[in-house]
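There is one chain below, alone, in structure tokens, taken in the form predicted alone.
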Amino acid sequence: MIAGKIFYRGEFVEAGIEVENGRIKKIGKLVEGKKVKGVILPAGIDVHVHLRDFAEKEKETIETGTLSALHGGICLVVDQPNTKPLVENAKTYFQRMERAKKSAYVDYSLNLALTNSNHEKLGEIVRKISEEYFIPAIGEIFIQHESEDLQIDYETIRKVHEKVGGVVFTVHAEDPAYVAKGSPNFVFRRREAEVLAVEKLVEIGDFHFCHISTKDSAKRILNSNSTFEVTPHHMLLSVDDYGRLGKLVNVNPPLREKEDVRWLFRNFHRVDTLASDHAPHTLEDKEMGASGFPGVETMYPLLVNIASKGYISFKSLVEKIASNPARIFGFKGYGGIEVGNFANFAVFDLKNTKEIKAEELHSKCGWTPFEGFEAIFPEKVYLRGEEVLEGEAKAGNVLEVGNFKNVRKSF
């Protein structure tokens, strides 16, 4: 079906990929298949996006968020409950679901939110929930939040966590004592508040952490038995980007100095995850403050050109963007390019460098803080098997719970 340089088990080579069913059938120098030009990579997992929608559907919606994933080669992403409304229940859960059945162009699941509203009967919800859909994890938890509704507290995290078993939680870890608002956001105390959050977090139990951006919190992860991500932007962006971003610059958590930044890029392949916190804002809402960065379309891209250029290796930027979040999320048949796996490829010319532009992206915000930045873009995407970067059809899935029979223990 599909044959060139492909990575294949931590190094590339010259081989064919047969497909049978959406599925990876053989891989081998004697499988012959079209032959493209580039190399072919597993398509990444984005395991944190912001896709909006609901009564946020300016901002973004589920169709624009995976249209963008989709141009990024990104074959699946988890999208966060802290919607509007919250998806905190059963009802809003199977609406989201179904809205993304319609308009999907990626694979699709979703996080279900811990609120103060429905912490006592969280248990009840997921087992309803997953009696027809995979739930990924909980989270993002917040422990500082503007809503009250979703601003949790240790107690009652320690409680929920220790109750609900067979399901990853996920924290946004910033401690409220430590946060204040303003802007731009990254002259306040908030890398004390990440630093304590995940001091107190890891005494409580075992977590996947959003969003790590400062050296001391992920070293303090590293010595635990708990999961943390990278963005993109809190290894290639600092508050020095502060003078070019101007009024888009603020980012929950904020950027970080340059010492911050440069431990986390030359740490990467001690990082579990790559993802993106794609969390769009209109340019309107950013000259109010509003926090977040888009980034779901650009994260794969920047990285890839990063790796061509030998700063990381293919082998770190895979496992972080393929192989691990499929291992710690429980996502059967995503990962990489192995005999049985859903045929996933994102197809990257190492020669083909270009320059980010807003105007040349998907999502509906319409800006970038990777503006200008070199990136290699995928030629080819294909799901399941079937080319559909250049028709763009909705080939997307949402990942129901009979896709992940024994994946995970009842609840």
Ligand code: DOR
Contents of the next structure:
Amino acid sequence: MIAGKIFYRGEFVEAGIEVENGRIKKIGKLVEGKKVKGVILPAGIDVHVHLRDFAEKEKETIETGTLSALHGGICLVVDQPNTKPLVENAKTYFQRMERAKKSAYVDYSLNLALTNSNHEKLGEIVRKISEEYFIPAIGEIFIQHESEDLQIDYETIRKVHEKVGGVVFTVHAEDPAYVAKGSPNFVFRRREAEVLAVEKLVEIGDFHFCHISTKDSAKRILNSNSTFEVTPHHMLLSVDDYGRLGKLVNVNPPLREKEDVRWLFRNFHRVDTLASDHAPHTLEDKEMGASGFPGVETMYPLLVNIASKGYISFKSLVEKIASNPARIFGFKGYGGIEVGNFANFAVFDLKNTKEIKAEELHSKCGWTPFEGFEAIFPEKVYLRGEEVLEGEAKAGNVLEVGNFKNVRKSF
Ligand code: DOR
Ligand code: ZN
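Okay, that one was the form predicted alone. Can I see the form predicted together with the ligand too?
What follows is the entire complex, opening with the chain shown before.
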């Protein structure tokens, strides 16, 4: 029995949760016994992380990235396929899932890449993988990329989108007209790159848009059947942080002017999902201009702190970090504290505000763009009813992956 102040169907209630075989059996009246200190929220889902590994272990591994996720109250991550080698065929997909089975601290899922080499066989590859695993999405699909193989033109996206059904397409919407290869990160009219790509893509079909960072593209998506995510860095940081971040500042899409940042913050309730775009690069790579911010561990804590101060509601936060990602990507058993769902909870003591310090985080990359920001980290994390975080993650609580076999959508 886990008891205390539980976030249940949009509000906090004093209740007790009975767990059986890792799932919530009953949510009922608070019975006598020890109450958990703080509020009990559903553990989060981060549908956009880059856990590197393979040939880039110096940046991050599935092990360190998921440990970081666990300490940030996240119970399920969706890893992106722009790894070295790319996850563009069934063989590499299976290899990576095997690796995750051995080393993931939280539930792990993986997107399949769309490349110029695999687009004609994509349907076949999806079918093959789907016999073994649940594929949440194709993507992150790039319209602009330094690598020729990853930069996909609109016509190819249209064809593949029409042909391959039953799976979400997630896109990194930045049009190459405004972002030439090798151009500096913060170039004039970079903002239009996102707006134009969104304009073109919503005409093609329904997508899930990664890390939307401008109010114009957000508004356009709100007028369509597509969905979109925002990152904490596009909600909380702006061009004003360029000086403070120095060499760390590069990220795609780039940090925006205050007007966009304010809009995203104020319209948080209209956003579909929060995602970190956890993109760990070593400090040496950042010095050389690499783009990306780590963030899987700080996302929920930053936003819980903001919710505790009343700037956003807990209802919105839980929707964006748990229920909406579960619904959009089809993760059955996740998304909220409901009978039948996995007993995945994150417990936050709303009085325990701390400053974020890179040295206390668990990502291998060793830095954060949120150094010194206030956050509320989880005191406890429960995965399938087991307390896996009590100051330190306990060894032996690595969760099995591949557990989506039974909840697979049909293709
Ligand atoms: O800044 C970014 N870095 N944006 C992306 O979309 C990809 C990511 C990466 O993989 O490093
Ligand atoms: Zn990304």
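For clarity, a rigid core is taken as the largest C-alpha set superposing within 1.5 Å between two forms. These figures come from a predicted structure and were not determined experimentally. Positions refer to the first chain, counted from 1.
Taking the rigid core as reference, does the Cα of L283 move 2 Å or more between these two forms? After core superposition, the displacement of the L283 C-alpha between these two forms stays below 2 Å, so no.
So, superposing on the core, is the move of A180 at the CA at least 2 angstroms between these two forms? Yes, the C-alpha moves 2 Å or more.
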